[in-house]
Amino acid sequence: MIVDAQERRVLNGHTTLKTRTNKERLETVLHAIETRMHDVVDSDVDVLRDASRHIIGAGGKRIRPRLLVLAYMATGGSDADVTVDPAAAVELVHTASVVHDDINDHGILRRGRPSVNKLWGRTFALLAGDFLFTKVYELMAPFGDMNVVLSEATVALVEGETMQAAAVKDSNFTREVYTEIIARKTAALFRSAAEIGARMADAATAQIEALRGFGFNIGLAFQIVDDILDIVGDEASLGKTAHLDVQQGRGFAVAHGEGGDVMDSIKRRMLEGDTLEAARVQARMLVEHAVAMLDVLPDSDAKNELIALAYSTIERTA
């Protein structure tokens, strides 16, 4: 058994230590994240809080801030409590882009609730991504070339989104865009979360690189199945208004010469056809190559951990 925690307790007058293991203690240091971004976005000002309160505690995967603490984990770091900042951050980040998003979009769901958009209006909306944004400076204020790391993800992520807008709009959603797309909008910020945290453990060059390629890959993936659920999946699995792509001109059906038809010609035909499998089939190929990068990783708990999250990107239903 892996140890990196210990307490002290007493028991029938003695002092004994009880160990944790990693995985107990990471799921410490991400309880410890949902309350540091609960309390990061405190303001007197109602709306504010409220609605950014509202769409923190709605959840979701929490995948881009587990990343990251277990990067940290995996290449040696020993206290993971140094990565609650950072991974607050990079969860907000992500959380501000899907507020913006569903303004964008119209959406009206997140998370298995209405959306920030629905309940308060575009505007109060707008602001609350602005805010979870700025939060992310004052997180992230303390680390340095870190802010490096992720203000070129958060860069990446504005671009990526630009991108797809402007080719819905020119309708020149092709393969090779759809691909940059989703590299800028959602595998960069995996990456991102992946590298920070190996560098907070010090890491050598190699295993920077490796966790950036493992990182950047299984966010093609996530990506690309979160296109698919979006096809096949309904509101009440997804948890958040479903079939937007396409009906918006967008996303991987699109890209692979599916879109142009009402929603369910479009359904039947993925289903029928073999759009969907080699949409799968590409996904699970970007995992393996990602689990790969891996190998210069000593073997540990936390590499398993690491391995065990890039295949549920792609086994996932919602």
The other form holds:
Protein chains: 2
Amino acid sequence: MIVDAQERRVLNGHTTLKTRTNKERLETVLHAIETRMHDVVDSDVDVLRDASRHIIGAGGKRIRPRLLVLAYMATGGSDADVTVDPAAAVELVHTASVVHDDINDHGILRRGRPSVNKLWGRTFALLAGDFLFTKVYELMAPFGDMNVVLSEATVALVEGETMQAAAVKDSNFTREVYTEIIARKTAALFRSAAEIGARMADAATAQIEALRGFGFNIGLAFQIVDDILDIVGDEASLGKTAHLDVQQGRGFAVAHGEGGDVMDSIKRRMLEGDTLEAARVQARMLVEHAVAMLDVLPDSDAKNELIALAYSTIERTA
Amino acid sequence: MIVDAQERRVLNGHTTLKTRTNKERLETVLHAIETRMHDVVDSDVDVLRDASRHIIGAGGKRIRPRLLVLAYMATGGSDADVTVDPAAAVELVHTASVVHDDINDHGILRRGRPSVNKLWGRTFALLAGDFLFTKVYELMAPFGDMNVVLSEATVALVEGETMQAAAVKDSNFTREVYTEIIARKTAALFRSAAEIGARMADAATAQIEALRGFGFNIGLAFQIVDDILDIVGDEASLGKTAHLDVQQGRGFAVAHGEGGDVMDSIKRRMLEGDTLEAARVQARMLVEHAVAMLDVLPDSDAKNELIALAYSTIERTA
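Show the other one: the form predicted in complex with another copy of the chain, since we just had the form predicted on its own.
Following is the full complex, with the preceding chain placed first.
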């Protein structure tokens, strides 16, 4: 029996060739997604190109495009290059909403850089966000039915952002309202990313449903942890203006408070010490629930990466 | 020879049955488009539903959806109902841009009503505009290749709006810049409306090209007349905050001025008296050029309506 260097690594229990190749393939696709986002926002209108590349180039966790690509690979998709444009589109939906969010919240720091709003002003930030939304549309235009999936999520995202602004305005931030807000503003887009990946791989209905549920639940967990970090984090590690949520009377801490002065209520709750811990427990349960849903998928490197991605949403400090 | 009442009307030179039926069909479809726009913005998020219906219910000329439906009918399309969703989408692209425009321009009056910005404030106006954009996406999602056409136009629209804001900021409002701005912010959407109508009717390439050119040229004319009316009109007849363009240093009058104080320059030009007249002449030439392009279409009621629509862009006072 001839054993070459690569097979020997397998036999020795090291990373398998298959694993290494799949990891390389994933990284190659993720890199192509970065390039696609950078390229698609090119424009002879300098401010749109520059503002878009400023926010895209600042990075971000890229969890949504990674989710889409992994959902594709984990359900048998064999040519991950086909996911580049939809994955770029999903990340740009998020990016557009971030740019508009920073206008409404007066956020001046985002991903460790000054926000588009801060650098270019409100008028151009509004237009840059619109531009990013139109680029989502351009990227997705050739993808037929996938547009139905993504359009649902973008509608939900804007509804969630609006419910949040309305809840702050009306001082109506109950636990139920909080859950509905994060379901729409965050979890719906995670769900659509996972669904698009699975559908593009022509996955069976049960697998598509599993990935929808997986995406939705880790989306909820991700947002809960985001809100925890907004309270306990500082700007240096978060890379964005911290405590905005609390100052503006939203996020789960407010949802668990009793009204009255927002900061006072939150501080009191935090001193009592159970709110953050309860939120952490809830996020972990959502992730475990999500991971259990993947049982319908055959074992694969991509499935393992999905599980790792799920836990990464709660095991982070920024 | 048996001559019934309907044929007799034809022989007597009155409106033909065919004409009457086609007009009724057009009005039925336009009514269905209104209903579709009203229905598609339904949401349990009250402010999004209410703000959307406020601006949609205020009316507007509906020239873009009318153009789309007529392009369909004039190129042989036989079931105009299929145009309802794309036509509603095209009008909502315009509506979304109007809502965001009123934020950036501090417009307080729109279509004879207080602007969304004025009634709901900046945060909700921004989100309502985003919501309308997502509803465009939802309406168009099932329409395959048509999304490529409309996404191009929405990108151009945002680019045009941004070029305008940048030109004002940089005091760089030359005639060339003005032409490029109106081509993108207005004419591109007119062009896409006409193209979508023709494509949905499976029109021949030459007809599609003719309708693209027709739409583009009447779009340019429409915007030039809009800018004329912004100078000579008053708020009561315009139904929107007048003189915004001039105050903010944009529009063709500024493009023909010599820099320096914007209002002074424009007033001086107007007193000299040739700028408005030159713009009117240009708009008429564009419309005549557009109408000539329709020569490739067979004669029909819809073609006649397209010609009437073309002239309506320059023969209006609001």
